[in-house]
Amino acid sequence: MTELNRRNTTILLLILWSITPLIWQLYTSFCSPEALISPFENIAKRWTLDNYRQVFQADPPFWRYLVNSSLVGIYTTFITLLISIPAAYSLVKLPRRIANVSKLVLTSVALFPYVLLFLALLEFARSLNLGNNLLALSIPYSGLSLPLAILLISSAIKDLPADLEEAAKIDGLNLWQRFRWILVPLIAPACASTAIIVFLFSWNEYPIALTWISKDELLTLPVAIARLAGSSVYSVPYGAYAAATVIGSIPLIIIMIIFQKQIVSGLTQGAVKG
């Protein structure tokens, strides 16, 4: 076997790992209880809809629920990119110790695990009453982005030339000209990957969700799906569950089909230099 053919072949089992969860979502959500159960038998009986109705014969209606995710991982990128990129500018224009001391912060606070902040939310929204609001819980899910966000993007911008700002300068642009037309244009592929990783994680995120919202008309995509019932107390809905969560994919495969480019370019920008 050639490299290339070795290469090829590691390639597509790659892909085929990643994908394979995705299919088997897929082919669950269209089993019946009893192929679930027995996978080799039923045949007859194996292929249904009725997972599919189920979602959306739910009240209040399925839709509401990616709604109401979309409004929220909307209102966390916003505040996110608009805390982050001018936080990210400060960070470069440091002195490098107190810049490389500031990354370290950031990089620790990014990698502490949020769940050990739980109760301490859940204070600070039922004291401030912000229970039941989803422009309230982008609240977390900003601070809860935001060291990752700047890291990236700081990134974006040490990798611009200096000699740019200082052209800049020369010619008369204060520093909201600056932002506004060199410095946000130039790193706009590190900000869209960066708003998709913000997205994704207010998208999915399930324990403050969970605590924040206990109206059923607010709920969000995670907490919605964690609610649907089975038949008994003892029957979990496998095939509801899988339904939900391809509908709920749906949008996501949507946003990265449309935002692929600007997205690999903003992972990739600064990975390599001439």
Second form
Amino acid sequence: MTELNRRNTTILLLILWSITPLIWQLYTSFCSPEALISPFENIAKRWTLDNYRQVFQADPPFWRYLVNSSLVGIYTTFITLLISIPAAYSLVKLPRRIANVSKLVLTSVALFPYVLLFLALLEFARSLNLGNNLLALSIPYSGLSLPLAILLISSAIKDLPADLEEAAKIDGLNLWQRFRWILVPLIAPACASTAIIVFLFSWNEYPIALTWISKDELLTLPVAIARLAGSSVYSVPYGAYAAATVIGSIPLIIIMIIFQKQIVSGLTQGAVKG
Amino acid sequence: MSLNLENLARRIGQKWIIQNLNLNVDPGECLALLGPSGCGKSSTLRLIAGLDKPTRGSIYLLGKDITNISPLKRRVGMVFQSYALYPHLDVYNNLALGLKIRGISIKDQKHRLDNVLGLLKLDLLSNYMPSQLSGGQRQRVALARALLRDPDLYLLDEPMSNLDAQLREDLRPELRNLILGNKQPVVYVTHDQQEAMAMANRIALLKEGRLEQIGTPKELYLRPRTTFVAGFIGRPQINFIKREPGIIVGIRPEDVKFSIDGLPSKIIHKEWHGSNQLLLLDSKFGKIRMITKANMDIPSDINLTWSKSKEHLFREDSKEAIIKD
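Now that you have shown the form predicted on its own, what about the form predicted together with the partner chain?
Entire complex below, previous chain first.
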């Protein structure tokens, strides 16, 4: 086998490895329950849209959860960026020793298993009356996303030549103007990739959403999908789960396709000095 | 319109990178801050621009104390060594940004931009991104930005060091005409003594944060106050010879002549430069550089001499010049 062939085979295997669960999901979503149980027998009614029908005919309608999750995701991303860009900027401008300590703290916070927090957060929600409110839900989400977001964006700011901001000062731009005209446009790729990571986290988050939201019409996607099972413990609606997951993935795939270039360039920013 | 630095000093940690610097630059004068890397010349420029704060001392521009005024308000036109063009804006918007921020109307912006673009022959490049420009073009855009700032003072930080030698020589007269024709003081930082001599009315030679000597290029060349100045100004470098105890004799390569009964020496290296040739000779005083005519065949053993009046004498202990009458 030549070098190239070997490489291509490896890539192919990796792609298969990562895509198979998704294909299985897609396959499951179009299968009737009988077909799922006996995949190799010849069943007359193997393919069906019933799973999707079931998902969409639920009350409240399924698109409602998509909207809820999107709203929380947008709020979270917006709040996170709004705080993390100035925070990252100050992190870069701090004296080195303080900055290093702050980074260490941020990194350990980013690595903290947040599941340990959700009971305490629930107490907060209760005492501050933040339950059943999508905007309020995005507060802990942004809080949890901030450490990583600040670290990502600060490394992007750090990679900008210091001359640029100084030239802007000489040009007469004040801090806000430097943000608006120089800094933010230049770190846009890093902001885009950070935004995606934050949005993904918020889109997939389960325990906090489960405990903070109890009203049916305010549920986010992961919680709503988990509820498809209804009251029965004995039958698991695999088909409906799969259908809901497929629908829930579509917005993410669209976002990924649109911002693919920015995400990659943002994540590799600073890897190579130009 | 003049710039005065009074007892300017800056300390980083325990190290004084600039110490008690006193300079003044007259209107329309170009002062070169010259020195090896780490001598504090760029740091001085940053203090004047307001990008750093001095530990001690004051800066006066037009008689006004600007030491504590923000760089945003200093009205300084600065050209950075890296040019620092905004990479996400095309040439036109790079230049227009400062005007826009200062609230100049779109019509005036366009008028002034067209003027400067024409002056610097950038008209055809106004829609190019900085990354699409050559080094010389980038330098011109950076210069245009400084001109558009309407400055009271120009600061140039090694503006030519990223250009190749040919382009540098081409751009010198252009830069002189553009900036030195005006009535503002100009501070020009460079590590290249030849460039300083070509561009500046006066040169301030710095060493380890201190002013070593200030004067016209001619003064520095003809009457260096220390061995450091003598060694830094003039290429090929001056020869230092220890002929008698306690005294260092400096003699420039072009002042060394052949003679029948002079100092015996041997050629160890020859460089033919076209218009002249450089000889490196070994004598009992050590290595001696000498410049002679190009069209000369030279035997390997020769005798050297020079006129006493061309000698620069320095004290060996303090390295300072002994003033001749």
